[in-house]
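A lone chain, given as structure tokens: the form predicted alone.
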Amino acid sequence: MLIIGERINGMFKDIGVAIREHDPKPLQEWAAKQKAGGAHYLDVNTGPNSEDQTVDLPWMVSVLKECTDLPLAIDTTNYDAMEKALEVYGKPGALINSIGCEQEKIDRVFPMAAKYQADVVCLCINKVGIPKSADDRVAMAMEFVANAEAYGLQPDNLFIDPIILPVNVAQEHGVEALETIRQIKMISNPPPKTTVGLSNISQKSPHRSIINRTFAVMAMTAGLDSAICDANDEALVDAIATARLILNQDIYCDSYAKVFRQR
């Protein structure tokens, strides 16, 4: 179960501050603070505020790339500014983030990935929107892996994201999302890997780390491999180790949560 750490992202003040001024410090000390809490992957992401993604982008990889050796998810749909991103970062292991299954966007994406020795998280959502139906998100994953298979890539290069929507306006997706990371599990050898934007779940509602883990853990049970989320919730983190345990991922020891975060 891979923490993909979301907080270095233009949408916080202090980030959007950072971008516009290019003061890698806050950029720094997010990246430290995240790999403490037990981040695998450090989500980065310009913000809608950005005036020119194909500057701030890369400047950000670059930053990162000289304070941390967690590898990178670079978040965003302008390509173009993804590719320079992939330039500066100019090593194997980076994870773009994200396509819906358009074919436009698939062509574009996926020789990019082969090219740069990258995965990609595939979003379940096309031109109509997201499905509700756990039978046509899952009808979306297919469509990535035979895509992949045609561009060079595996289909365990692909984290496929069965989207999730807010449990106080969309409960019914929820139970329709853990149905298509248990489907996504059985169609291809290897398989896709699975993300979601753990946050989603929980938005606007005032129990938002009591759901966030919550869904975690059941999405886990279900075999989700990664979760884009604060990796400083210390609460959060802890439940993703204990449910690592139980489910004989990992060998149990008293300081069982402590060993996951130095992972």
Given for the second form:
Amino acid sequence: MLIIGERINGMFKDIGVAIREHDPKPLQEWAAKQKAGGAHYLDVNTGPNSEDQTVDLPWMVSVLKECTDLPLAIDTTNYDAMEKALEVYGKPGALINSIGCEQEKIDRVFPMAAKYQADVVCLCINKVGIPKSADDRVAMAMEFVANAEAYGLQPDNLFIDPIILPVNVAQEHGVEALETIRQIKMISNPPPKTTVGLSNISQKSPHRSIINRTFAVMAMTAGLDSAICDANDEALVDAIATARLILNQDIYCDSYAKVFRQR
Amino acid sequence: MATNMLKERYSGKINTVTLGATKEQGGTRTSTVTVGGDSTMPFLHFEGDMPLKPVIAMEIEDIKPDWHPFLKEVYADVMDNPVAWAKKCVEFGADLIYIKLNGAHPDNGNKSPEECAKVVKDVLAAVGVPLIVVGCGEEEKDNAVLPVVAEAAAGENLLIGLAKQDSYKSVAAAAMVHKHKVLAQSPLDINICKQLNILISELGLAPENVIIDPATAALGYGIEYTYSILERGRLGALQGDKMLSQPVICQIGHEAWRAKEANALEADFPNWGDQGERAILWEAMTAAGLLQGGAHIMVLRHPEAVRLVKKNAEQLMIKPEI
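Please move on to the form predicted in complex with its partner chain, as the form predicted alone is already shown.
The complete assembly is shown below, putting the previous chain first.
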């Protein structure tokens, strides 16, 4: 499973200050630290306090692309800022994070993904809100896949996110999300990729780390390909590395947890 | 209806490893051998690169071995002279010479490390192809011999071994200091194979300096275990597993010539046909099978098997027009 490191986000105070002052150092430090932790992608988000995302986001991308070889997950719903950031990124393999299941967003973002050879995080959510059942979520996933073809994208260019909600207030959604992931892996060949905003499952609960890693392992069993999460939660990364082994996705060796982080 | 060719896309590839060093590179070899670089399953040229052809190493020993009568027939005049033996193998088309220092074994004459180093130097002086040097198999003695050989042949970029899970430090350290490559052998176990590569890399020797020996079983005697390990390791490498991305060596001659089918007389097993032809084919077929699993270096003994395997490899390297 691919780990999308969540830490370079203006919601965190040090990153927020760095963005305001255009100081590259905290971004570079977190890039290195998350890579060492086991991240495969770095999420990049200006946070809500950015005065102009079309300036701040491309700046963040330019700083990060200089200092890391990890691909970036560019995290915004401001698609003008997204486009500028992709232009600055200038190479294939970025992750557009994200769009909801609304035709105008698909029509805005899928051509951009095709142009910049980027993959897209597609959220199973629309104007009406978050669906209750797995069936309604899978219906949205199918809409994304059908649209992908029309815009020249492959199903596996999509990272479909079933949307997970905090287990303390929306307990019944967890199992629906798992079922959604299972079904998404069957709707096309090649199947779409799947992702989740993992830390969401434990919002406002006092047991965040154990809830996060338990859900991660369960979702991997259902077919989860990636998660936006804390790449420096050692117990989480250990659990992911172990689940990969048991699912026979990596070849066992005694130092497997260490090797997983070196990839 | 149009047929689409299904092509697998892989993210990783096999490391490229060069053995031997020419004068300009600090050695005395007249040719070097480079293997690996594959970005696809064996010989699937249509979906990836197989840039370098598999190569043949021919096996010799520093003291006269008790080999199969059909091998003695070929090498009778040189088996007690490693220099002449190596030369003869090069004439038979060996890309590399694989020399086993059996004479170092306490039960086989217990040669000193210096005497072993001299044999290696003499063979280096006699032939221009790169050398693979392995110890006698007695761990303690090999730990004494291999560092001395590594030092004496500094600059020649040998492939030196065996490094095993319980005894890899001294040979890996010697290879690191004197810039040789390491032959890492695991006992038909992909997990140990991967772990051994990690242990060696933790000593500071880059994974690009290692060649994997998965341990070879002969046709009819467990070749399918070797084959499936080769295939699994190859798939792992192509999916980006750096600790399984090393090229593979298969020690085929030793195993094939031990098989009952190579040793049984036609008089005793008339249904099995001519013994000589059968024995040679046993070696060649073991190699042909493992070639399909992804072997890069094949260690062989009989010149006729070498000829057959070379021909097979050459044909497999022809890219079909698709």
